[in-house]
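The data below hold one chain only, encoded as structure tokens and taken in the form predicted on its own.
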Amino acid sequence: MTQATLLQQILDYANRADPYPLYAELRRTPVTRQEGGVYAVSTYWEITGLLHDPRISSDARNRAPQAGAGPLPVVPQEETDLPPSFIGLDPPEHDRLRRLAMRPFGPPHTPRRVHDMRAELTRTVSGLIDAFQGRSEVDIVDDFAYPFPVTVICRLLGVPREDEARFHIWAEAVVAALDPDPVEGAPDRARAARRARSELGLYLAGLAEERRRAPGDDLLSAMTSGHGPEERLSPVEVVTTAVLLLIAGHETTVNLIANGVLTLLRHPEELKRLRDEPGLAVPLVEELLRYEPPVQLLPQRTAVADIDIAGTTIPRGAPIWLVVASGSRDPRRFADPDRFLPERPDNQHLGFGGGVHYCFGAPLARLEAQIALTELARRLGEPRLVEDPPPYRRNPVLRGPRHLRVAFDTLAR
């Protein structure tokens, strides 16, 4: 097997159910130049170093055309209707926007925001599980893992939950464009994503204007009110930030919960432990983030200077893919990395990335997964997989089951 074909095999949907043997093969050479000029980085220490390296840019405008874009379609900025959100920017622009977005969400200005949502999250989970009454089989994705974080992010951001059918279509188009596989209509996906992002932006701009006139206790209201002339998001920045939070606020958590249920049903002894020891949920979710992370690849990075790493020089302007799911199973960093060990010590996984782009919503995602998995373990009697492996989403970046059918005998109160 040649290094040039490994990344394409990882992108191939046929390997979506179990890409980990391919990651192990990729790690034999920590940094490899792939077709199209992409440099794939697959080992823990090298990925961690680059996540904190200021010579790595998240801004697609820094991509040198002559370096080659690789399989991932790069959309020129002038062709988009919205500028990038802070996740696609570098310091200092990134830092200012992220700081303003964080003010109403977490420390230091709103330190209890996520903590104080625990009771509401538990009620939402309980209501979704109550709806399983009278059934002997559910689709964990459609009936639980998707509606739970969507309900939460709508409440948090200030988006009407009844509008889900509208923004779901837009979100799916935006996420589909993250698929770096060039085989099936990448240019069409990119155009559809631009159109969807524009339409979603117009929708959220209307909501932001409503919140400006009549503020509530949601993030849109806080972002539109600002904190003085020097601490205010512009109207366009409010929209780009809201688009990011709405999509990222549920897409990855759906995968985290679905991957978690799948993993627990494949490890019934750990499912029983979680049922008997609810406190196990905290380290168990951390191990899930390492063992079956919802984000597998970070493909939108660019070298802004020549970088020497692991015996390879990545030239300035070259596209870089950080294969974080591979790094989290690197045996140089984690003992017995292919085993699911909920109480694994020193579990500094890459499930939320790292550096200045460390996942904005990590505290909320952790809490959502802890509550969701604990309640499912407690209430579903004799749960079992109907199909293993389940059908997966096509996207290799955001990897998780598209459907996860689970049968059960009883439903506890």
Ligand code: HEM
Second form
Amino acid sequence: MTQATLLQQILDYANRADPYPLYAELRRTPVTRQEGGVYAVSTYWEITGLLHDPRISSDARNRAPQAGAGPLPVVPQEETDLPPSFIGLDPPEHDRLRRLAMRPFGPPHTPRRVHDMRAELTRTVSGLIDAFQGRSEVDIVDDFAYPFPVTVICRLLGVPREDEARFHIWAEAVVAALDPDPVEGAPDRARAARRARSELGLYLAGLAEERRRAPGDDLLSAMTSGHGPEERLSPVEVVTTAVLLLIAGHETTVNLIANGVLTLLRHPEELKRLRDEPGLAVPLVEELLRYEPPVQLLPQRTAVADIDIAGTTIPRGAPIWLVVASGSRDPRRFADPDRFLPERPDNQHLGFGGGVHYCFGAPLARLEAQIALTELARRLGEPRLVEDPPPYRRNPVLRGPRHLRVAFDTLAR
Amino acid sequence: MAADGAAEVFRRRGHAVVVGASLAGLRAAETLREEGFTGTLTMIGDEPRDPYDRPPLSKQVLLGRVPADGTELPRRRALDARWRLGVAAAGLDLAGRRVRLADGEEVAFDRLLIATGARARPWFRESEAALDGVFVLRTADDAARLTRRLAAGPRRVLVVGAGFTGSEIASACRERGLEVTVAERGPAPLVGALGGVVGAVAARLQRDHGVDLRCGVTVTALEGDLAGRLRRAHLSDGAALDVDVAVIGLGAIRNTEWLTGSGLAAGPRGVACDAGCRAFDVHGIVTDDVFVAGDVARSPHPLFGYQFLSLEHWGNAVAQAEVAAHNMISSGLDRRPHLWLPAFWSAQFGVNVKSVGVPPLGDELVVTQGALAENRFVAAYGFQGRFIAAVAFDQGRWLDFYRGLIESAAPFPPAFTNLDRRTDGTRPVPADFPDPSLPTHGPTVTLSGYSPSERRLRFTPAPA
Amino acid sequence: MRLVVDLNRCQGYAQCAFLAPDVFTMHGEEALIYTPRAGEAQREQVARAVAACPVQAVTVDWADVPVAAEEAGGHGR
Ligand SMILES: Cc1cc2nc3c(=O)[nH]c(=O)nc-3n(C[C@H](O)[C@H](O)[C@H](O)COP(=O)(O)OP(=O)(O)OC[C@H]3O[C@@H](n4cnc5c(N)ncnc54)[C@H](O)[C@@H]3O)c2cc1C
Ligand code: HEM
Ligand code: SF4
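Same protein, different form: I have the form predicted on its own, so give me the form predicted together with the ligand.
Full assembly next; the chain just shown is listed first.
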């Protein structure tokens, strides 16, 4: 097996259910040059080093044109495209936009918002589980793990839940571009993603205009009304930020919850413990983020200088993939990395990335997953997997089951 | 291999005595137990309270968000120790291996850890220092007194010395809405610790937050009224200020007086020890059974040419305590050196200040990320062509990168490009440290040469 | 319970301030201020904050105020 084909294998849909042995192979060489000139980084210390390295950019415009993006297609930016959101920008623009987006969401300006959402999150979860009544089998993805975070992010942003069908299609198209599998017509996907992002942007721009005139207590209203003249988001920045939040809040937590249910059903003793001690959900979700992370790799980084690392030089302009799911299973960092240990000590996993791009929504995602898993564990009597492994989504970056059929005997109140 | 046997016997049933029951003392004691020390453990501390954390005293405590007696340190594990609190160690009999306490009791030890830290340097004129309204800030009691007075709403607070503690005090006062004057002998706040370039940012921060900052002046006298209450302060430029509170922030003095005559290399800059935390005696010979950790220690660092470093950093106290404790119960090759790269933080005027390395060694500086004018930046310091330190204002997430550069002695100025490099970050400028022979307030790292006994060291405590 | 944050490790990710706002607050963008002694009512949120800290900078001692003086005489906790 040559290294060159290893990344290809990881991207191969056939390996989606269990990419971890491939990561183990990848880790034999911490930093490797893959086909297409991509540098794949697979070990914990090298990944954390690069996440905090100011010679690494998240802005695709820093890519050397001849470098390509490896398996990811390069499609020229078009006039009508939205500019990048802060996940694809570097400091200082990144910091400024993130700071402004944070104002209505978290500390220092709105420290209690997420904490105070707990009751609402629990209500939403309860409602979804109540609807299982009278059934003996559900699809945890379609019936629960997807609608839950979508409802939450809609309410948070101020997007009508009824429009879900419309933006769901756009959101799917946007994240499909993260699927680097070239056999599936990647350039078309990338173009479709751009278009979808623009359409989603237009839709959100319309909403933002409504909120500006009649503000509510949602993020869109707060972002459009601004906070004094000196620092505020421009109308386009409001749109790119809203697009980012809607998609990020949409396509990730679903996988954390689905991966969580799957993992718990594969570890019935932990499921039982969670039922008996709900507090276990707190460290358990951290371990899930290490063991089955919804974001498997970060394919958007570029070197802006030659970087000597682990015996290799990553040349300026080269694309870098940080394989965080591999780093979180690095035996040099975690004892027994392939075991699911809900109370693992010193669990500094890479599930939410690290450095200045550390996940913006992490506290919300954590609460969502903790509440979702605790309530499912408590209420489903004798739950079991109908198929194992379940069918997975195509996407190797945002990885999770497409469906997760679970049968159960009783439903507690 | 007699020594090895000795460590093993000590580990099983020796008597460990720790003098100084604060951060370093507590963490050392925990490490002893953690690593299997089953002998008896005695903790001696002159403060009559549980070991507590000091950094909050000048921050959340002064802001009134946390009571002064509410910063006790969490225990990492049970200690099973004998505590002698509220009584000071008054002497050390090295040959007889005994610590003499102020109440006359003697405590025998097999191995001793000295962790007596430092205390606030008092105002130099005793009668003025005794005025009602004159404060220092080192202990929880100091913080309780000062907080009470600040809560009473004094008309103006004078902070003497703009090192870290002084600057944090000024910040807390402004946040409480109090009028504050800061008098600093140097050209800018924090200049001794961070140099003039970064000091200028600190000065702007203070002024932007309404501090009446006066640099290049000293306070010459504090004046009281008939009742012994502080009323006025006189400055070297002839100005007189009506103040009812003065906080003296003139740095710290190591608590080594109790070791006078003990035969250990102890002086105003601390107790000299080797990289393994073993104390030196006055002849520069390392002792076997006496260890040192925390603010009171002076220890050689390989990254800085094995010069002795005296650090007043929280992180150093923890790391050195762990190494000292480990070495107390280990022998020979199992012992570890204390190679901690200096690092500290400070929070003032809503800005998070972080530092790695030893900025005062730096001769040049490059703002590698962000901009001084935005109060958000990383400044890298170079010394003889290599990275020696980095200081971040609200950019702490990048510091690990610079830590790596310092540890690998990477060439300075940096040849690489990086994110957020602005035009004023293209060329190094002098870091602009004051002449080191003029003591300023608050360089919290002091390089003090190669001699364990400080014989070549001139030390001139000076008024502000 | 008592807690301490190793502010050299802390990178101001504010996960603690989101999840335990009664105990941890951000002071500006990056500086963290916290209450070193928290009550039983805060236990749940502190547990969330401790677990969520990406650099595991928070040390907690769940026990309530064990006084060193009580240990005098050689009794451990
Ligand atoms: C107000 C304030 C703010 C600070 N802020 C920061 C910060 O933001 N960042 C940072 O990195 N560091 C900061 N520090 C420094 C940090 O607190 C110290 O580095 C740390 O406390 C050192 O711990 P230590 O145990 O070595 O010494 P100390 O904490 O000084 O403890 C020594 C103990 O020994 C006792 N003792 C002394 N002599 C005797 C004797 N003869 N017999 C018995 N006991 C004795 C003392 O009373 C004291 O309890 C701050 C310090 C202060 C005072
Ligand atoms: C389990 C759920 C989630 C996971 C695993 C996850 C993971 C991640 C990761 C790994 C990154 C880093 C990307 C990079 O470095 O390039 C990130 C960034 C981001 N996430 Fe999440 N995320 C989750 C949920 C959410 C939610 C619910 C939101 C919105 C409320 C959100 C908003 C964001 C944003 C805005 C960024 C960009 C941050 C920046 O660039 O500064 N995420 N996320
Ligand atoms: S979560 Fe951790 S890193 Fe973030 S602010 Fe809190 S203590 Fe610091």
